[in-house]
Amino acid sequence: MNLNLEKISDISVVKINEERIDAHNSGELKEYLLQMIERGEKHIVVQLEHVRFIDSSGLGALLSGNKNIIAKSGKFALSNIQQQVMSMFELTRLNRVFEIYTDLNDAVKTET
């Protein structure tokens, strides 16, 4: 999975350069977001501009992710994402668990 990490301040923004997060790749993504909590990440945003389709893996994934930085008392946000994606999350209700934020600017001002 073809990803960068970038950080701003304390915050560890991960740019996503796939079109789809699905089976194939979900669990690379999932493994790498609980070794950047493992390593004491505490603030994660990821960014998926470039991302035009998600399936119930790939949200498992961003789930886990959400899910675990919680737990160590951090933060995690979306951000950048595209309507036909977003509409997996209103499908889903997804958008009412995760923080999404419509740019990397209101993301990262929010979550500092």
The other form holds:
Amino acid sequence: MNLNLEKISDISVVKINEERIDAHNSGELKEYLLQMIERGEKHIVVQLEHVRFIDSSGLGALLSGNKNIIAKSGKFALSNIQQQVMSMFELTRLNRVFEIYTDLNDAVKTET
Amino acid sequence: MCPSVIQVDVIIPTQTKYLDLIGSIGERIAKELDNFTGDREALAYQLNLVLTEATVNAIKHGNDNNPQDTVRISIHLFDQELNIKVYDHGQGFDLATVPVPDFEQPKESGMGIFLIRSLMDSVTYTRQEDCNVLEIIKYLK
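Having seen the form predicted on its own, I'd like the form predicted in complex with its partner chain now, please.
Shown next: the complete complex, the earlier chain at its head.
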């Protein structure tokens, strides 16, 4: 999976550079987030600006990151979700589970 | 005016790298519909998603012991009815026992069938002679 990791203050920003997260690449995303959490990252924001499609396994990978970091008293947030992708979070009620920000500035401002 | 008729039949190996191809076909069909007055972008996403989820389902339930195993996806649009059939050669499962997800304590998996049911008008899963068929119908208004 094509993604970038950037550090802003103490926040690790994971920018997904894929248009599509599905069962073909979601395992890789899940593993990547788990390894970050294992390394001791306490604060992750996943930026979904370029993602125009996500399936249930992609939602599952993000949910796994969210659960695992919260279990270690960390924080997990999503930003820049496109409209159609957002509708998937709404349909599965996962918009009530995740911290969601309109853009990265918002996420960084609120979370720091 | 002639009714819209589109028939697409695709056979793929049981590999997830083909999901994008299958989903994209649904998305393109939504964008080409002649008489659809609803939200075309939303329908394009929904067909992409439903085809992706149904194909993953068939790959998962496919015959693990056979590397030559395939999934067949058939999309048939006639007038205002879109009919999708996804065929697998695995053991099959009982659609009636697939639970609705627990929204208070969401799990990482098990949302695929829920999404298909939520977005489409009819979903059935039946055993045929040598395969299983997940049949999905959407009425396009």
